Each structure stands twice: as C-alpha cells, then as structure tokens.
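Here you get one chain, nothing else, as structure tokens; it is the form predicted on its own.
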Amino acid sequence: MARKQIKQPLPFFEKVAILDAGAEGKAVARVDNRVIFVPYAVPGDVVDLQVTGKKKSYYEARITAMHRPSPWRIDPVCRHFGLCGGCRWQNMDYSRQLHHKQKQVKESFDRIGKFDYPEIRPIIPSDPIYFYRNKLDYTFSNRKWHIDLRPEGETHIHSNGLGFHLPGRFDRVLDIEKCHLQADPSNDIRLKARKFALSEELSFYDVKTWEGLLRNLIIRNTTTGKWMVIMVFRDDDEEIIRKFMTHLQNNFPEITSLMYAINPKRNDDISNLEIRLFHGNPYLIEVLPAFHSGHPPLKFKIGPVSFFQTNARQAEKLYRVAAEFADFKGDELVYDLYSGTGTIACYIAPYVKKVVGLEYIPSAVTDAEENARLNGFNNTAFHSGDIAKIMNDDFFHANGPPGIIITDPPRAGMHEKVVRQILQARPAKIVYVSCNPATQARDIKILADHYRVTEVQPVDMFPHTQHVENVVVMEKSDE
C-alpha cells in the first residue's frame, strides 16, 4: 500500500519589504530570491507574510501583520475595499499611482519591445479620480457574501445581495452599500431598486439553479447628466416587470432612458436580446470638445449595449493626444483600425480627407455609422470583418492607401497578420493607442525595422486600478 504523503505547511515570512506594484493589481516582494505576489500591499510596506499559493516560480501571499506601512499607503475611501476588488490600488497615495503606470510603460518597453524611444512624456493624471466611469453593471443574486456580523436580536439574514461578482467567485457576489466609480444617483438607484426587489419578495437570481426573476441593473450615464437603465429579468412577467420599472421612473426622474431586457439564457450577455423601452429615449446622447474650439462639440449615440469609454473625460483627452501626435494637414487618408463606435473616426473627420474605419463587431460599425450621421460628417466610411483578411492589397486598392494609421486594439493587441499588413500599407505615419503597454511593446517591435518611435504618452483612464493607456506615434524611417 502507497504510503500517504503528508502535505506541507505553507511557509511564513517575517519583515517582508514590498518592493514593487506588480500584474493584476498585486505587489510584489522577494524572499530567498523567490517572488511573492501580496494583493492590497503598498510597495515600501514592511510586512509579516502567510504563503497562500505556491506555484513553481513564484508564491502567492497575503498580509498578516504590518510592521512599517509605505509612506504612500492612504487610507481607502470605500468601504467594500479588500473584498470587492475593483479599485485595488485605492490604498496607494494617487501620485505615486501615476509613477507605477509610467514604470510599467518603461518596463513593457526595455523588457518586451527592445526597440529604441524617446523619453516618455509625464502621465496625463484623470480629473476626478472618484466617480469617473460613465457605466456599472451589477448582479442581483441570491448568494450574498456575508461579512457583517448580525445586529444584535436579529435572527436571520437574508441572502439576497445586488453588487459585484467577488474576484474568482462566479457564485458569489458582494452586496455594495456605497461604490465610489459612478456619480450619484447611481448609488441611490441601486439600492432603491434592491430594497423594492426585498420588500416585494421578488426572487434574486441563482446561478446555480439558472432560476430567480432578477438577474442585472445596467447604470449608465453621460457628462451631460442624462441617465440611462437598464434591468434585466429572467422571466418575462409582465406584471412585476411594469412594477419594478414604474417604481424606478417615479423614484428617478433624471433617467432618461428606462428599458428593460428578458434573458433565460445561462450567461448575462444581453448584446443579442431585444431590448425593450419602457420610457423615455432609447439611448443617450454623449458630449465630447472637439479637437480645435472654432468645431462645434461632437456627439455620440449611446444604446444599451454600445461600447463607449468608460471615462468619457479622460477619452478626449486621449484622442487628443493621438490627434495632437497624428499632426494632421487636412489632405490626408485615414486608416482607423479597431474603431469601434467611431468615437477616434469623429473626433479626427473634420480635419482630415476621409476616414476608413476597420472594426470587427458589426453592430459597432452601424453605432460608428450613426454617430457619423449625427455629427454630420460624410467623409468617414466603415468596414465589419476580421481586420487580418479585409486589409489586404484588394483593400487598399479600393480605398485608397493610408497616408496614417490609427489603431487602437483590444488589451491582446494586434493580430500579428494586422501588423504585416501595416507594414505592408507602409503609411508615412502609425498612431498606437493601448490599454496594454505588454502588447503594445510586442507590436512595435515587430514595427521598429522601419518605423521609429518618437513619441509617448501615457493616459491614466482608470484610478486606483492598475490599469493605464498609452499613446505612441511611429515614423516611417529613412530609406
């Protein structure tokens, strides 16, 4: 018989210095010459660590006593800090957030890209760092988290929670009294809207049982202070429904846009389900500056389910750094790779010859195509498909070689076929927006034979997460 291996206690380390922000949000120290990564530590933390994880080349770590606390450890404004996981940096003093962002660029660059650059501008900071994001989606579920003792004399708590999913716990949500990311009355809905599902014992959803009325409230909001929600519900029962929503529209006046979704499907995703009105518009209407002040300001349709940056601030400022590194003359074509909505396209059309926008989803292109109506613009022109087969020599013949690329991709980067092909269009100049310094560094480097870099710019979008855009400009090298 197999003797039993007797498994090993995880080790603890004493006096543990934080010496870095690293991935995910987590910090980094190192002991016998082994990374640990330690969530919700400041780097310049003096630390007692438990090993909660050990991987081959790395442990996992959380803290269990403080020693010395970092000179740029704050206290967290928010309540939910440590369980809900969103703003993991929210315990780091902010200036010294923007430096982790600025290292990181400077890190994907020297330890991926390998490719020669300029000195990086100063991260452009957000303004605010509270209550920035223009959209928040949360669950309804009856598997609350508890974390609150029970007031004394209760005899039960209920389970129902409205919040956000815990990090790893697809079961599980966190009941959220207070998020400090949307302005109010974002909070207020919220809990107005889980406090009428309570008293009128409406069912929350369980994700287990695929079974419960209530399954998300969708908030979404503009900088013009019009409010759009969207609930959405397993079962269409017509009678609940027109009562929770009436409920809604009589508590809030300052939503514009009332709807409501049916999905009995097992997963949220409401992007193919009908999307029902219930008052109001059925979208939202964003106003961004224009690039020069003599344009009058752009506007943006927004619907339920269409993509806009969550930080609608910080977006013109991001498109007006890419604008401001393009250094455009009014005669050129313009490729605009991954544009989404059309939200770059508009912002540059009225300062350029055309725009081609490349986007794979088609609904964002028909979004891109309203807003081009909207703005009144006719010399923008969207393409739906797989960027990698749509671009090819057919494709520039038809539309016109690109005398600048634009390209703003998703966190995994470009496709590598998506950058042969620029190369291949050989533009005079390449604006890369990135929301992943990592594959940004990978792409250029494929770019950096023949195109040099000579321009940075990070963009804080997102406070208190580790997260950070950066703007690069490429010039086609001498030949």
Second form
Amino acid sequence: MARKQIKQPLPFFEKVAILDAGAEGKAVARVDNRVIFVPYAVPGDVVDLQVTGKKKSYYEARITAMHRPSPWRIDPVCRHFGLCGGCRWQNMDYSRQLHHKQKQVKESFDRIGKFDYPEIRPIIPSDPIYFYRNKLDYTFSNRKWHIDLRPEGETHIHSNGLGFHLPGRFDRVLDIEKCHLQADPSNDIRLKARKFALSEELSFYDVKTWEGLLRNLIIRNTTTGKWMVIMVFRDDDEEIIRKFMTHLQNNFPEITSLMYAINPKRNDDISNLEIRLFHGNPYLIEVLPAFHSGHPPLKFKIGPVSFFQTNARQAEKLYRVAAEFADFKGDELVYDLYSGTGTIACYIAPYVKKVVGLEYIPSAVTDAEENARLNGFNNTAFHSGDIAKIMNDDFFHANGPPGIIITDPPRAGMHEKVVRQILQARPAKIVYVSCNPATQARDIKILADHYRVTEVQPVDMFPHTQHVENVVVMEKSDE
Ligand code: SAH
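For comparison with the form predicted on its own, provide the form predicted in complex with S-adenosyl-L-homocysteine.
Complete assembly follows, chain above in first position.
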C-alpha cells in the first residue's frame, strides 16, 4: 500500500509589515528574505499572515489578523470588494494609489532600463475616480457565487446570477448588486435585465453543459450620455428575445443603440458574430475635445465590437500629453503605430502633414478610416497587418520616412523587430505611449543607443487598479 505523504502545514507569520504594492494588485511583504504576495493588504499594514501557496521563490498569503492598519487604508466603497477581482486597491487612499503608480514607473525604468531620463512628472490623476469606465461586460450564470447569509433551513430558490467572473475562475460568476465602475443607469440596466430574466424564468447559461439562453450583457456609454446595450443569447428564440429586448427598450430611453447577438459557440467572443440591431443606431458617437480649443471637437464612431479606450476623459488627457510632447510644427509625416480605431491619428491630424496608421485588426482599420472621414480628415492613411512584418524598408519607401513616430503598443510592448525598424527609420522624435512601464523600459533601452528620453509623464486611467499609463518622448541624440 502506498504510504500517504505527510503534508507539511503551510507557515504562519505574526506581525508582518506590508512593504509595498506589487504585481497583479497584490501587496508585498518579506519574511526571511522571501517575498510574500498578499491580496487586499495595504502597504503600511501590520498583519498576521497565513501562507496559502508556496512557490519556489515566493509565498502567497492571506491576512488573518490586523495589528495596525496602514495610515493609507480606507473603507472600500464597494460591497463586493474582496470577492470581485476588479478594484483591488479600493481600500487604499487614492493619493497613495497614485504614489505607487508613480513608483512603478520609476522602478521599472531603474531596474530594467538602465538609461538616463529626466525627473518623472507627477502622475495625472483620473477625474472622476469612480464610474469612469465606458464599457462593462457581464456574464449570466446558473451557478452564481455567493456567500449564503440566510438562516439555516431556508432553501435556495435559484442560483442564477449576472455579474463578473471571479478572478481566474471561468466557471464562477459573482452576482453584482452595485458596481462603481460605470455611471447610471448601468447598474439599473443590469438589475432590470436580471429581474426580468428571473420573473420570466429564462435559463441562465451553464458553462459546464453549454446550455441556457442568456449569456452576456455588454453595456457601453459615451461622455455625451448615449448608451449601447448588447445582449448575447445562446439560441435564436425569436419570441423571447423580442420580449426581453422590448423590456430593456421600454425601461431605458437612454439606450440609443440596442443590439443583440446569438452565440451558440462555447466561448464568449462576439467579435466574429453577426450583431443585430433591435432599436436605434448600430453605433455610438463619442465626442472628445480637440487638441487646440479653436478646433471642432472630434467624433468617434463606436460599433458593438470596436475598441475604444475605456476611460474616455483620461484618454483625452493621454492624447493631449502625447501631442504636447510631439510638439508638431505642421509639416511632419507621423507614423501612428498600433493605431487601433485611429483615435490618436485623428487627434493629431489637424496639426501635421500626414498620419500613417498601422494596426493588425482589419475591422479596427475600417473603423479608423471611418473616424477620419467622420472628422473630415484627408491626410490620414491606415494599413492593416502585423507591424513587425509590414513596417519594413519597402513600407518606409512607399509611405515616406516618418519625422515623428507615435507608438501605443499593447502590454507586451513592441516586438524587437519593430524597435529595430524604428531605429532604422530614425525619426527626429519618438512618442511612446505605454500601458506597461516594464516592457516600455525594455524597448527604450534599445532605442537609448540613439535617442535620449526628454520627458516622462504617467497618467492614471484605471483608479483602484495597479495599472498605469506612461508617455515618454525621446529625441534623436546623434546624427
Ligand atoms: N492607439 C489606440 C489603440 C491602442 S491598443 C488607441 O489609443 O485607441 C493597441 C492596439 O495594437 C490594438 O488595437 C491591437 O489590435 C494592436 N496591435 C497589437 N499587436 C499588434 C501588431 N503586432 N501589429 C499591429 N497592431 C497590433
């Protein structure tokens, strides 16, 4: 008979000081030279820690007792805090969140970069810090996750819920009563949708058996108060769908774009599905102030699957910083790398000779062309493809050498080939907009052979998360 291995109990540590804010929104402590990641701790706390996971070089632990709360610890506003993985820093004073974001930029640059840079400008805070998102994606589930507070003996009436996936759990959905991320009537739309579904006894999706009618509810809005709602059903049950959609339409006159899709697939991706219009327009128009106040505001068309920065007011500040750093004279050929739906290209088009955008999602390129048209620009051109492949010498030859390059890559940063091609093109200036200072530092390190960093400006787009955007301008340092 195989002998059972005796499991060592996981360590317990008393009165540990939480030192810093770390990766994935978890705070960091250190005991015996080993790093401990602690979710929902605030730097400055002194706590008891029960280790919950032991890895080669670090522990994961949870707080079991609080000895001294950090001076920056505050009560989270959200009743779902601690379960929902969404706003992990909500128990930290906002000014301290900003401090840690600023520090994240500096530490990434010092640790990874090893290049010279000027003093980092103070991070631009988000205003507002709640209800700042313009898009939320909710999931219907027939096995909602909840802590049952009902007295014993009472039976469960149902376990249908509508909310967010628990962090790392595709099969667990936290039913949401109130989310502080999107303005009114976002919560009301979700609550009414759920109530209607329950009263009509409609089936909520089961991720394990792939059954159930109701799958997703996507809510988008603009700074101008227009709303788009996309309901995703598993089956094309015409009568029920009409009833459901009519209920939303009658209750929410603010929904100017009411749409739905049928998704019989096993994954939730709707980007390749037909999105049907039930009522109103098949898109929203977002409006952002132009860089120069004398110019008309910019309009952006947002279709059901179009990308748009989720904190629009902060996006405008981010683009403003990028444009200020670029300091256009008017005769420049600018490349906008990772151009998405052309928001940066449109923002800068009036102030330059021409903008060439590069982006690999074809529908985003179509959106970008449409956005340029909508704003009356005829000095933009967008190319679809993987930048690492298409931005080669032939491309520079065909489109002209860029005087300025603006780049806004995803979290992974730029492919090294792209960085090398930028060096090859030798623009006078590079404006690097990043959502990950670590990969930004890695890329800048290569560029620093021929460029010097002249400005660094972090921007907060996502309060209560560890995420930070950072804009850097680099100028050619040799001839
Ligand atoms: N600048 C835009 C979008 C930035 S998001 C804005 O502010 O709205 C980054 C974009 O890079 C996404 O649209 C993504 O589709 C695109 N992308 C990612 N990897 C790419 C690659 N290798 N080649 C081209 N585009 C890429």
